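First, one chain by itself in structure tokens, the form predicted on its own.
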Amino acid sequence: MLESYPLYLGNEPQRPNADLEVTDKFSGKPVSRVPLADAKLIDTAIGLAEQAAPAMREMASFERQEILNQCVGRFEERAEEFAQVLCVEAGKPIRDSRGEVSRLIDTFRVAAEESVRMTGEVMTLDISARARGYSGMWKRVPVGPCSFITPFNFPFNLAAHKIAPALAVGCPFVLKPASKTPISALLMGEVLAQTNLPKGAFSILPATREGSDLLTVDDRLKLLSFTGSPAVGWPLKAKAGRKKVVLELGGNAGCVIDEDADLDDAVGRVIVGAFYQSGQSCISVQRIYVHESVYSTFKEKLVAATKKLKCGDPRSEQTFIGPMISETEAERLEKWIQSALASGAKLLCGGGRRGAVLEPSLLEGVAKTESLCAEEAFGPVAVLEAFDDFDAVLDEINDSAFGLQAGLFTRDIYKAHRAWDRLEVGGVVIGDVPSWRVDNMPYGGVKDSGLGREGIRFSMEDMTEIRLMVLRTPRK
């Protein structure tokens, strides 16, 4: 990792200051510095994006595809470097860091494929006598300059889910990465700066919270795409004015283990779903509902598997649980566990904390009003509960302010369809945990979990408008 990195303003590296310190999330020690953009710089970036909009709109499909493919090639060449940086600045175990970089590459590759598939439609308009001789065609055109705000937990891939579709359709953008993990996005900027994108096509600007407001209220920006917490996202939407808004927010995902499930398989997947990346994922398994006929067996197997997980230095190939993003966040979740225990819950394993590293923890008997059930934990903690009525457990999952994804382990196709019909979520994953995602699928939630869908083709739809042409053939 370098001692400092530049921000990117209108495709160009700039070093106006070195005001933002980046730390090693495991040791807590400073490792690098990056600039912080002020209001004037952000205003300049928005102006450059506005100026670049015509040139971006006029790029041919093959030109956009070539740029995306060029990025794929550079990302592949630098994959291990990117993973090592991610491991340090996010505290993500190195194996998971490599996995995220592979998803970054997948996301840009899919965008390259989709960039030449922006299709429209020929419409029949002569649906009544007055429309005789009329026909129509519509196509998609880019909305124009976009603003993107991304979180700390997937600093490569969640930024890619905004950048790649923007490039695929021809939208210039200004991106604000999370202040705790800015370097990943800046490395992507370094690659983008080596392409033939029109001048001003992109800016990547670490900034303070006030920067989020500037990227929200400016009417020169035609779309805001935000990934983060509901507490921040919904107020941003309220201030966004006339622009489109896409929100990918939080969750407290439910996962059902039915009586006919393969328990060993389910345990293995729940371990990943609950504790991958120290649980710092909005679709992390948080509420586990197990049929009473298999509850004791499943609990015993899950607790035993959880106790085997190795915590510690994310640089180690054997580490499964690394640090949370900060000691403050680990302390918060530790307090939530203590609150649940004080109200009568039972700790099955874990609960200990060393600095920012919180042991993977399982509890049962947690009151529904406790934060561990009602809020988003965003850490390596999950709660177990037995059930005996399938329809009732679907209601239990729906009894939440969130609705991102849900998982269901069952071999009953009728129950699978019932869950798909009734669960108030953006996605229902059958035979796996709600934490599963592949980068071309429509991804997003309802209720407090957000608005709109990501996934390259679906993001491309949000970043474009439909433009109709009506053709009249005069009667002879």
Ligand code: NAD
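Okay, that's the form predicted on its own, but what's the structure of the form predicted together with the ligand?
Chain alone follows, minus partners and molecules.
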């Protein structure tokens, strides 16, 4: 059992109820209860954030940096505890859970560094006779209260990608974590509550669906930053009114293994990209395109390596594939595999399921119209296809509703540049899988995959707006 955790309303821990049950995602058993905020509580939180905005704006950058550094210190001290909680509430294998907590620390550390580097520009404005004697300067000012909504699959680090830049620029916020994994964000709330943040600066509220509506529609909030599925994200944007909107959504990432790739290296990386944390990553390798001259060798090596992956209890140090977030999700993906097989695809390995644990699965010959190709699988499944024409394979990757990241194993710099120019994605990763991310890089997608970029500095730009000062120097 885990403890029962409070929510955070205007920096204060509160337990108005214990309505949300949190389960162990491997056993399915309840392990904790946390409060669930309703619309009234969210309304209060937004009001507190609005009142905190001037104090947040007026903090000196060294004060913001101190708070972020204080969080880094506390996260480091509690890293193992955080990883153990994450392993239970998300079913994330313990090694990956530790990896996520180390990224949480990176994200706050980079935000602490960036918090003292907000710059502007001095401009000449005397571009014509009527502007003689004028100059300008612009700086960035915080947009004000923000609302953040985060998904289940990286409950620490994706909340950190919103919280840390907000603190770095001085925006108060209200965050709603995913109902399946609310504890990670509440643990971050416990740490934030021990800092000197101005009263009311933050609220972290697991919330009912009706309550969550305010986070999108309330005009006191100046920015909505949402990470989650396209099916939820785009309709929220349509309801968001005048606020800025950032959407970090899903994908069905493509990865190309070209004829000159080091196949053993590529296999090792594809195993991680396709299957770590059961493929529940928005940039999980889903569509693998292999040059026909190396297709059968690569396939053989990849299948052999996939069969060796250990599935089961995420608490075990040896486990590579833990449960998916729910049995329903594992059943959904199992059906997608069966549908592809029924329409002529071949199963190379996997396909079996025990409860929420779906075996890592590889297929070939999957029709492009099958969900396994066309939609976001968000599970431990990838499909292989041979190609012979490099430009055609770039078109294949682009032939998708999504565009988050793509990966390309090649040693040919010209092909690397061609891919970078032509692929309709937010990022092209050369020599690695599309699933590679580090927390200071610009990260986000195009098409159905979203709008805007995260990666501290880029979020800080979104959470601020430019304010100009024009200076007229009268002629004597």
